[in-house]
Partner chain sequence: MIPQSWYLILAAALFGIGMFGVLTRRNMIAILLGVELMLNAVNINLVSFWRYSDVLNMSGQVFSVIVFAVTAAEVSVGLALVISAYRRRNTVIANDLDMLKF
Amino acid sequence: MTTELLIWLIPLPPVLAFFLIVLFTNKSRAASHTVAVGAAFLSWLGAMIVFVRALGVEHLAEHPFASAIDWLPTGDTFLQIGVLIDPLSAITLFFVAWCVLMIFIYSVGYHNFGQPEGDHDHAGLPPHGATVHGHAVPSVEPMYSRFFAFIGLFAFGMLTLVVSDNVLTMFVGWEIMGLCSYLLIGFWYGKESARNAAIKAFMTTRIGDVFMLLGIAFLYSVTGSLSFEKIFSEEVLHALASVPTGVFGLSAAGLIGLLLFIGTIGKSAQFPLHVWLPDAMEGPTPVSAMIHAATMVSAGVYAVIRMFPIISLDEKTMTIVAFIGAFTAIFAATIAVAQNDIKRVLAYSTISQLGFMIAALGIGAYVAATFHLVTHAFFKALLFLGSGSVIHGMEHGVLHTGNHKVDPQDMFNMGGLKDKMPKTFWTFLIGGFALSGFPLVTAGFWSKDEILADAWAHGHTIVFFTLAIAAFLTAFYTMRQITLTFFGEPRTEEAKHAHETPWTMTTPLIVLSVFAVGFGWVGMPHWITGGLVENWFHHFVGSMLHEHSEELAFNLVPLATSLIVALGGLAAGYFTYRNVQSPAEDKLQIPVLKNKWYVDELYNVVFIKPAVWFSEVFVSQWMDKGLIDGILHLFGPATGGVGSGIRNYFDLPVINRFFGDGSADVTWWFGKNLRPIQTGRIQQYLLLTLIVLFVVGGLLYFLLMA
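Show the structure of the chain whose sequence appears above, on its own, in the form predicted in complex with its partner chain.
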């Protein structure tokens, strides 16, 4: 099979799985997850083959695997649909395939496959457990098959986005993911909070998507093409950079970049539009991992990286990008410090880490941003799946004690899980260390260090210090989380009875932890290895840019900074929370942080309240009920009068009597008189037909001849 064909095929298995499950196998849980995991495995296999083949190609950036066919006719030309594997998409495909496969496998265990049906579970609510021989045991998810169908579609969206060779199909994948995130965040639609979160996520990302679509339309109108190959060619880029738009003094490239970047702000939950992401924790944990690590938010960053040649053309846009990234990084990190929900901490951490990547892109650190995207995907998937495992273990405890008031996600209800769930603990620790940037061994260290080094080397001091502080906070809240969750003594009865999760959940954790550590090594700067091994990642991804970025020389300041902030943050986190037993003892429960800087409240006051007021009071009360209804009420009686007049003097006598009853009478009369013709004797019919044919045919013949 040619590589191009294989690339075409990669996104297909999950969508086929979606249809198979929805149409055929939704009654059988085992068949559904077999289909879904099998599809993910096929995609994974294809992705790995493509990745390995991509590695074997010299100058992949100049000669990518590409194939395209005509799709939508636009006048004389066609919008094309196609696939493209260059270094960037190859590396993205790599981590997406791994994370997706792991998450699929994990989902089997997470949804309690093999457990009995719940005693009083309903579709749309999380399973409440079943009673078997007097023991409470976890029960299987009622909408098990539906879940696999949805994440299949989700994976299809992401894979489509990654392999597409143009902005349009990328946007299609983007929107499929938007739909799936809505479906999956609201998976337990019986919960009001989940419903609201789904709507919030959908609406918020929609804001970004609208701008992105504007950007795509603008891009198409300026360049006449949406294919990456065309729009990233020298002449097009040059033209884009030189066309002024008159909007804030931006060039066309700047405006397009800005519009596309707003799409990313929505999708990757950057500062003004970040509010949906923490609420998205209402979905099942594999979904959180899917959204936060493997697919959706990565897609946002991927889009910016993909569009980097355009975005980087305008300094102003770059500044905005850098500012928003850096601000988001530190802003979300501060919030994460004060959260008690294990998944929420990770959610804010995701926002913060995405800020890192965006900031890195804003200062032009293309390779570093990509590197951090990949490492982050691995360790954040690991952390989310780990937290899901913890929650699962805690739910076990909750089922054991039967005290459903205890929130299994609150870290202050945990503690001492290290011994109960060793595999989860060790993998979570690896993930946490990678997130904090624990020096030298973890992947997170290398990627984060590269961002800091880039910022320092190019003189973006403000960005550098902001990110450094954010990195310190990252290490701090990560250690806080680990300490509260795993160390010390169990703080509740439930935590004492927590239980290690099944192999379907722990195996993905172990696999991902290998990557969380190991993937950093492909991007080690050459000074650490003494030049023995080249910085493969830099070499591979860096070839994407037209002017190859120089690898940075060794510099002590950023290295020392990352060492200090990582180790310092970890140490501070551990020592601060070593003995904390309850939220009251937590000194960092500052209201402003706890309440996420009141952004939701602000939005509530600035947007939602006025909107509600506008619709409820202005439109509904004044305009609709007052003005329009008033006019209508005037019309009502008038029309009624005219209508009754017409009815009495026209409708009843003329229409009903004459036309209605009259035509019926006539038809009845004809029917009655024609009835003898219908004898039921086929030969008579035929005879009659022929005679009529003769008469008509003869008449026509002679008339036409005459």
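Right, the form predicted in complex with its partner chain is done; let's see the coordinates for the form predicted alone.
Shown below: the chain alone.
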């Protein structure tokens, strides 16, 4: 099989699994997850074969795997769709395939496959447990098959986006994921909070997508193409950079790049469209991992990296990108330090880490941003799945005690879980250290250090110090999370009865923890290896740039900064929280941080309430019921009067009298007066005939003689 054909096939298994589950296997849980996991495995296998073949191609950036077919006619030409594997899409395909497969396997255990149906479980609500031989045990998810169908469609959207060779089909995959995020965040639609979170995510990301679609339309109007190969050619890039738009002094490239970037602000939850991502925690934990690591938010950063040749042509756009990224990184990190929900800490961490990547792109650190995108996907998938394992273990404790008032996601209800859940603890610790940038042995250190090194080397001092503070806070809240969750003594009875999760959940954690450590080694800088080992990642992905970027020389300042903020933050987090037993003892439970800088409240006052007033009062009461209904009510009596007049003065006396009842009366009168003639006697008929003949003959005679 040719590589190009194989690339076309990679996204197909998950979408086929979606249709198979919906149409045929939805009644069988085993068949449904077998189809879904099998589909994820086939896509993974195809992705790995393509990735290995891509590694064997010299100068892959100049000679990528590509294939295209005609799709929509556009006059004399056709809009084409196709597939493309270059260094960027190859490395993205690699981490997406691994993360998706691990999440699919994990989901089998997370949704309690093999457990009995719950005593009082209902579709649209999380399972509440079942009673077996007098003991409470976990119950299987009521909508088990539905979940696997949805995440199959989710995976299809991301894989389509990654292998696309043009902006339009990339946007198609982008929108498929938008739909799936709505379906999966609101998966437990019986909960009002889940329904609201799904609507919030859908509406917020749509704001960004409208601007992105405008950017795509503008790009097509200027270039006449949406193919990456054509729009990234030197002639087109030169034209985009030189054509002014008159909008804020931006060139065509700058305005197109800014519009496309606003789409990423929505999709990757950057300020000010970040508000949907923490609420997305209402969905099942595998959904959180899909959104935060394998699909949605990664797609946003991938889109900026993919469109970097255009965005980088305008300094103003680059400045905006750098500012948004750096501000989001520190803004979200300050919120994360005060969150008590184990998943919400990770949600704000994701927003912050995405800010690192966006800021890196804004300062031109293309390779560093891509490197952090990949490493972050692995360790953040690990952390989210690890948090789900923790919650799963705590739910066992809740079932054991029967106290459902205890929140199994609140870290202050945990403690001492390292002995109860050793596999989850060690893998979560690896993921947490990678997120914190623990020196040398974790992937997060190498990718985050490269961003700081780029910022320092190219004179972006403000970005450097902003990201350094954000990195310190990252290490701090990560160690706070680990300490409150795993160290010390259990703070509740539920934590005392928590236990390790099944192998279907712990195996993906172990696999991802290998990548959370080992993947950083493929991007180790030249100065630490002494030239003995090539910086493979920099060489492979850096070849995408028209001007091949040189690896940075060693500089002590960013290295020392990385070490200080990582180790200092971890130490501060541990020593601050090792003896904290309740939220009352947590000095960081500051209202402004705990309430997320009141951004949601601000949006509620500035946007939500005016929109509700506009729709309910202005549109419904004033426009619809007042103006439109008032006009209709005026027309009603007027048209009723006109209709009555026509009926009384024209229809009844004229139409009915002369053409209706009148013609009937005339016919009746003739019939009445002619009826006596019909006597039935032959003699009378002959006599009348004779009289008629004489009359007619007489008339003819006088007429002819005259």
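All values reported here derive from a predicted model rather than from experimental measurement. We call the rigid core the largest set of C-alpha positions that still match within 1.5 Å between the two forms. Residue numbers count along the first chain shown, from 1.
Trp622: CA moves 2 Å or more between the two forms after rigid-core fitting. After superposition on the rigid core, the Cα atom of Asp651 is displaced by 2 Å or more between the two forms.
With the core held fixed, the Cα of Ile69 is displaced between the two forms by less than 2 Å.
The Cα position of Thr667 changes by 21.6 Å between the two forms once both are aligned on the rigid core.
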